[in-house]
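Just one chain is shown here, as structure tokens, and it is the form predicted on its own.
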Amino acid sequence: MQDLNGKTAVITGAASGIGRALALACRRAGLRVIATDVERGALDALARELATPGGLAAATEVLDVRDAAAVEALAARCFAGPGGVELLFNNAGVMMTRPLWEHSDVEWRWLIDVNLTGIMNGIRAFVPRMLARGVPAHVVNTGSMASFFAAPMLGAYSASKFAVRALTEALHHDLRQRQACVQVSLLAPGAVKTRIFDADRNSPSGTPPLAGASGAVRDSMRSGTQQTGMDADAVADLVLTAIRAERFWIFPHPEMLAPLPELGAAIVAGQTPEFGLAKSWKLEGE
């Protein structure tokens, strides 16, 4: 999908971090901008940002990922007129550091929900309408680096964005097999300057704060993110380069699959998985 301009995007997590970076690029490329997420606050600021004299129309919307039907509901009234929706981000995500065992229930299905479901209810909503209509169309999924390699203290987060990596492949699989109009890309980045170091401020109500020497990983991440992360625009940049030239992978920070051919030998040879970031990871008096 070559040209953008004029074209239609909606955006989860779109209130901070990527998501309001791709919001803002999508804007500046001439694309009507539906912008979404949990935080009422964030979002009315982003609408200012989004304002443009003389440009297309753009929307904020409250939206909770893990609703079904509240995303169901969006993806009708998008398509309800003479015409649609051409790019869907799906976008928002989580993340908490702890080890697996030390997860509530609530927490785990938290980050499940947001991370996982939280895609699959917008492919369900919004994918077969872009069908029916056959218009080209593009969705991108937000997956990780973490799509690729488990992390101590991060198993939940790994578990969901390898899944996000298994059905944003299925989805490509599904489509071109029915040589759909619709393209499909696994946006996976390293690190990026967000605030998902910060993802607590939405979690559920029941959710144990982060102490100990998972508050110290998840500091230690937040610092060195800040420190060397990519910025967020940068990143949203790539993603419409990558749609342009239609492409599946996205890859923010290439030099990071320096190690799969390493680990896809290390898994066919049977070896016992290592993590060789846990010496960096190793916290003091341990």
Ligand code: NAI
Second form
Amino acid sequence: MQDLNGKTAVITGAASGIGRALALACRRAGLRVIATDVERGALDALARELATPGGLAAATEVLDVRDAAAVEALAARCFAGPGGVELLFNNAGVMMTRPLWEHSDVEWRWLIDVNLTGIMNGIRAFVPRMLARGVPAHVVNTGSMASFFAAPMLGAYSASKFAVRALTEALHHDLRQRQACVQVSLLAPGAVKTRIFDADRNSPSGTPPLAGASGAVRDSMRSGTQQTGMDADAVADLVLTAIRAERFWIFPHPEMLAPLPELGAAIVAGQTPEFGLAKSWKLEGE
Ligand code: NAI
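Okay, that was the form predicted on its own. Show me the form predicted together with the ligand next.
Shown next: the complete complex, the earlier chain at its head.
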């Protein structure tokens, strides 16, 4: 979709980090923006930034991506009139750092529900309406480098992001088989300066605090990302460029894929996985 001007974008997890940067980049590109998140206060702040005199209307809306009925209701409203939605960013995500056996059931379900089911809810609500409308549209799902490399202390996050990659590739195949008007991309960043390491600010009760080694790893990743991570605005610009070029893969940190051939060869050879294979994955953020 080369010309984004005048189109409409729906963004989940838009009140912070990459989602917020996407909302502002879309606005600069002349899109109508519907920015959604669970954080009302941060959404209000974003609404003030999105307000452009004379520009297309921008809307902010509290939306929990785990709530399938609420996502469905939003999509129904967006497509109720003559217009619709051309860009959907399934971006909301959360992260926790623990060995897998320390995730409580509540925490596990929350993380999988936000990171994976939330994207499925977006696909189920928006894609059929995009197809029925028959106008070119594009869905961007936010994965991660954790969609390619399973990392220690990030098992639940890696599991969710591997699944996001599988789901996104499958969605692409489903659509291509039908020569559909909807394109798909997987955004798979490495470290980006956002509030992802404070994702527990939205965690449900029953989530144990990140203490001990789990807290230390989280703190180390946070400080490493603040020092060397990419700015969210730069990621958002890359995403819009990829949409215009109709590219499936969006890799803000392509250098981090360097160990992938070695990992693939090790799998084919039946070798036990070694985390050392993912040499450019800097867990400590050094
Ligand atoms: P962030 O914490 O700054 O933003 C995430 C947003 O999602 C927040 O505004 C939060 O309120 C919202 N959110 C949380 N639970 C939600 C729910 N149930 N429904 C709707 N919104 C919800 O973090 P960031 O980094 O901007 O995260 C965006 C995406 O980028 C996530 O999917 C994350 O996994 C992914 N990502 C981030 C990387 C990084 O280094 N920051 C690297 C790779 C991927």
